[in-house]
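Only one chain is shown below, in C-alpha cells, and it's the form predicted alone.
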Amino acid sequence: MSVRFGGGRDRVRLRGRVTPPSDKSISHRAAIVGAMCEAPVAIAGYLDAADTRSTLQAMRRLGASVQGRDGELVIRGVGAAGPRCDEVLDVGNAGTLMRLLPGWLASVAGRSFALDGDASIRRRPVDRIALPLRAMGARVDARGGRFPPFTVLGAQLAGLDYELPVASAQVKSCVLLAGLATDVTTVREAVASRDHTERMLLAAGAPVGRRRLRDGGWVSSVGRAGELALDRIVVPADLSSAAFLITAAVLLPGAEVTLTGVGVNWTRSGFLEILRRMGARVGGELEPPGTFAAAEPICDLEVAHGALTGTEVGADEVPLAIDELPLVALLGCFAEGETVVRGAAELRVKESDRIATVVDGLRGLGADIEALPDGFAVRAAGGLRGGRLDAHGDHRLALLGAVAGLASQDGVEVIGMEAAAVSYPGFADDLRALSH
C-alpha cells in the first residue's frame, strides 16, 4: 500500500493535544512478566498492535489465560507450573519478543520450544542472545547458528556474569529473565541501555539491582526470585512513537503540540537531549539520568517549531536513542551544518538494515547524507525535495517517510505504508487530529 503525505503549496500546521499509542517495549514485558506469575495481573494502556498481539497470542500458547480489550488487559499466568507449548511460537514481527522470551524459557529443564517469525524476523540474528544462554547451560539450535527459525532447550541453569558486546536492552533482558533461576547472574554494560525489565521485575519482587560502575559502565543483577506477584502495570505512551509527531511539530512552521501521558525514562529519552541540544523547542520534565525504581516516569510534552543546528551523537547516547536515530538523520536534513551520529552499528540489525536503508531513502528525497559504518552523516540541504520512499517493511521506515513528506516541498509517497501498523496503527489518525 502506497500513501502520499505533504506536497502542495499548503503545508499543514499542527495544533492540539494528543495522546501517542501506548510503549510498545514495556507492552512486551508486561505480557511476558504476566503470565510468568500465577495470581493475576491487571495492565492498563497495552499496546493494541501487530508486535504486541504477537506476544499475547504467544504468552496464550505457553498456557496463560489473557482477557480484556482496548488495552485494559488481566492476564493470568503459569506461575510455578511453567510455560508448555508443544507447536511453533510464532513471534510475527516481534524483535523484542523474539529476543526476551527465550530467556524464560531455557529456565524451564527439560521442556523444548521452538520460535519462528516472519520473512524479517528470519533475517534478524539470535546468536547474541544464545551466546549467553548456552553458557547458562541451556541448548539453543538456531538456523546456520545466528537466524530463525530456532530452538531453546530449557535446562537447570548456572548464575553468569555476563558482558554485553554490544550494548542491547533485549538481550541484557534475555539473560536477567533466564537469570531468575539461578542463584546470581549479572549483566555488565559499557553504557546503560533501557531498564523497563529491571524495573518491572523489582516492582514483581524480584531481587534485581542496578548500579553505575566509576568507568561510566552498568550492572544490573537478578538472584533466584520466588513467586512473581504484580497487581497492576500502567503502560505509559511510547516515545519512540511520540517522536514522530514531535519531529513532525518541529519541522513544521506554526505548530504546537502537546503530547500527553509519554513515558520518559532515562534509557530511553536521550532523542529530547539530543533535540533540545539541536534547539528545538521541547518542553517536559525528564526523569534524571541514573535514576533507577520500579515506577516508571511520565510527562506531557510540549514540542513547537523551532530553528535547528547539526550535532554529533556518540556512542554513549545511542543506546538512550536507538529507535529516534533515523529522525536524527531527517533533523538533520533541516539543520544548520553537519549531523553525524557514530556508534550506532545495531540499527544494522533491526528490522531493516536501518542505516542503509534511512541513507539511501532520505538521498532519494533530496538529503545531501552518507552511510558510515556505525552510523551516518548529514549535511545541511536546506530541507528536502520529496519523491518516494520504499519502507522495506520497516514501521519505522514507513513512518519516517510520512514525517518526511510533511516536511518536504513536493511531498513523499511511502510505498508500504501498511508497515507502520506494526507500532503506531493510529498514526494517520493522529496526524489528521492535529492537522489545521
Contents of the next structure:
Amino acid sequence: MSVRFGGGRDRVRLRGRVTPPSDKSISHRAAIVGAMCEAPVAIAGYLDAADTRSTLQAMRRLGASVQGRDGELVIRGVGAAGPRCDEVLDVGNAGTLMRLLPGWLASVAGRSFALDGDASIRRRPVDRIALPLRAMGARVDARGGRFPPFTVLGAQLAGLDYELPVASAQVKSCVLLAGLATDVTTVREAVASRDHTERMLLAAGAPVGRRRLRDGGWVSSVGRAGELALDRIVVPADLSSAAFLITAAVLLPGAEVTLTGVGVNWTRSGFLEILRRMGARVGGELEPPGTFAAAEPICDLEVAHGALTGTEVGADEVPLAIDELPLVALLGCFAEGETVVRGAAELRVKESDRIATVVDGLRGLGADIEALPDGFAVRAAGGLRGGRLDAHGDHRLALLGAVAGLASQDGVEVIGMEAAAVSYPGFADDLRALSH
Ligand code: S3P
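Next block, the form predicted together with shikimate-3-phosphate (S3P), ref. the form predicted alone:
The complete assembly is shown below, putting the previous chain first.
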C-alpha cells in the first residue's frame, strides 16, 4: 500500500493534544511477565498492534489465558515452571519477543520449544542470546548457528556473570529472565540500555538490583524468585511512537502539540535530550538520569516548531535513543550545520538495516547524507524536496517517510505504509486529529 503525505499547496498546521499508542517494549514485557505469574494480572493500556498481538498469541500457545475486561487485559498465567507448547511459536515481526521469551523458556527443565517469525525476523541474529543461554546450561539451536528458527531445551540453569558484547536491552532481558531460576545472575553493560524488565520484575517481587559502576557502566542482577505476582500493570504511551509526532511538530511551522501520558524512563528518553540540544522546544519533566525504581515515569510533552542546529550523537547516548536515531537523521536535514551519529552499528540489525535504508531513503528525497560504518552524517540541505520512499517492511521507516513527507516541499509517497501497523496502527488518525 502506498500513501502520500504532504506536498499540498497549504501545509497542515499541527495543533492540539493526543495520547500516542501504548509502549511496545513494556507491553511485550507485561504479557510475558503476566504469563509467568500464577495469579491473574490486569494490564491497562496494552498496545493493540501487530507486534504485541504476536506476544499475546504466543502466551496463549504456552497455556496462559488472555481476556479483555473493562477495557483492560487480564492474563491468567501458567507460573514460571508451567509453559508447554508442541507447536512452533510464531513471533511475527517482533524481535523483542524472539529475544526475551527464550530466557524464560530456557529455565523450564526438560521441555523444548521452537520459535520462528517472518522474513525480517529470519534475517536478525539470535546468536547473541544463544551464547549466554548455553553458558547457563540450556540446549539451544539456531539456523546456521545465528538466525531463527530457534529451538530451546530448558534445563536447571546455573547463574551467570555476563558482560554484554553489544548494547542490547533485549539480550540483557533474556539473561535476566533466565536468571530468575538461578541463585544469582548478573549482566554488565558498558552503557545503560532500557531497564523496563528490571523495573517490572522488581514490581513483581523478584530480587532485582541495578547499579552504576565506577567506569560509567551498569550492572543488573537477579536471583531465584519465589512466585511472581503483580496486580496491575499500567503501560504508558510509547515515546518511540510519540517521536514521530514530536518530529513533525518541531519541523512544521505553526505547530504546537501536547502528547499526553508518555513514558519518560531516562533509559528511553535520549531522543528528547538530543532534540533539546538541537534547540527544539520540548517541554515536560523528564526522569533524572541514573534513577532506578519499580515505577515507569510518565509526563505530558509540549512541543512547538522552532529552528534547529546540528549535533553529534555518540555511543554513550545510542542505546537511550536507538529506535529514534532515524528521526535524528531527518531532523539533521532541517538543522543548521552537520548532524552526526556514531557508535550505532546495531542499527544494521533492526527490522531493516536502518543505516542503509535511512540513508538511501532520505537521499532519494533530496538529503545530503552519508552512511558511516556505525551511523551517518547529515549536512544541512535547507529541508527536503520530497519524492518516494520505500519502507522495506520496516514500521519505523514507513513512519519516518510520512513525517518527511509532511515537512518536505513536494510531499512523499511512502511505499509499504502498512508496515506502520507493527507499532502505530492509528498514526493516520492521530495525525488527522492534530491537523488544522
Ligand atoms: C527493545 C530494545 C531495543 C530496541 C527494540 C526494543 C526492547 O533493541 O531497538 O525496538 O524492547 O528491549 P536492542 O536492545 O536489541 O538494541
